[in-house]
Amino acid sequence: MKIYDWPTGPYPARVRIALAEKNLQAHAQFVLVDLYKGEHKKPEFLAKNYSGTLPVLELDDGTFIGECTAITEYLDALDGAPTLTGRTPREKGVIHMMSKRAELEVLDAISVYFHHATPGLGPHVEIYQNPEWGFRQRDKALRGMHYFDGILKQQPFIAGEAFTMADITLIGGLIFAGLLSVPVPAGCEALLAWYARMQERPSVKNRITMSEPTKAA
């Protein structure tokens, strides 16, 4: 199967952690769409995936899947015993419902503030901006980090005893910020506690190298 992204996205990060969670790294091969060029944004990328957005995943009989909690599912099926997406229906549940809050809390809010209140991908990419709406969007996701900070008091992961699809989420949410310099605010000791942790697993270290990507054609 081919991956295509950008090797130090944020949203690329969280299916490079999930293949990794999964040991699957050998049967993927990366495929380098250049974000600052618009390469996601042309007509040759959005023949594999209309909503012009990294990473995409495509098969061996020509499928392609894109979203990353949709790709996630996918790669965590594959061995028929699921740990990032959840094995019962209460797992699932609310691994789904953490890793929907991530991306709205935190990861989109963050993108929103790149894309709007930032250079972000440049001119030739970032045809409207709106530079107040991206300021908000930026004081969204600390707010919602201050919401994580609470619930990381309560438990040792997002969604309870285990890392999952929702600590996937959040992990891409906080590398975004720090790629911002939007520091996680002061006082959420339980979230800075976890991501010092987070950092740490082999999937998140060495997300960037596991693969030597390969210039699209």
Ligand SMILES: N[C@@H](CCC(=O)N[C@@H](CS)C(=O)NCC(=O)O)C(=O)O
Given for the second form:
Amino acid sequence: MKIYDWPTGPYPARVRIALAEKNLQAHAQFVLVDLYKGEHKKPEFLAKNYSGTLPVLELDDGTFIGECTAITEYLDALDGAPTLTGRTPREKGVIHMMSKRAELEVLDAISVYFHHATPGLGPHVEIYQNPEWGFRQRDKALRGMHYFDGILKQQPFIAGEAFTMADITLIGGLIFAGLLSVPVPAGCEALLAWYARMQERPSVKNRITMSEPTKAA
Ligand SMILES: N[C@@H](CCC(=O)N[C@@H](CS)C(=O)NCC(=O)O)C(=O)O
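For comparison with the form predicted alone, kindly provide the form predicted in complex with the named molecule.
Whole complex next, starting from this chain.
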């Protein structure tokens, strides 16, 4: 399989972490798409992913799967032994809910802040910016961090007792926040302790060096 990717990107990180957690990295060929050159908005790429975002998974039969959650669900189902997206209906429901919440309340909010209230990917790519909306989303992300701090005061992982896709999604959010120097709010000790633990996982620690992109898209 191919993964259209930007090695340091917070969303691509989610798929890189999932691949490593499933020990599937040897099966993936990474294809670099240069976000700062706007390659993801070109017609050739939009034909692969209408949303014009990375990462995208291309299967050997030519099927394209965009969206980190969908890609993670695919990878997790490959060996019939899902560990990231839940085994029982209850686990699946809770994990999906918490992962979506980590997207809505932190990761996607930080992404909007990046694209609207900072130079983002540069003037050639950021053709419309609304800084006020960006700063509002930054505030939303900070509120989201408080929410997840409260969750982590009660349980070791985002969706309960085990590491799951929901943890990976929030890791993506904190990676993005870190890249933009948006600090975790004071007092969010449980969130910071969880993040320190997450960064010790080989899948997280080695996510950028796990594989070199092989060629341009
Ligand atoms: N909902 C998408 C979001 C992906 C996303 O925003 N990826 C970033 C890469 S870190 C991107 O492609 N940004 C470019 C842009 O939005 O112009 C997913 O979960 O895969």
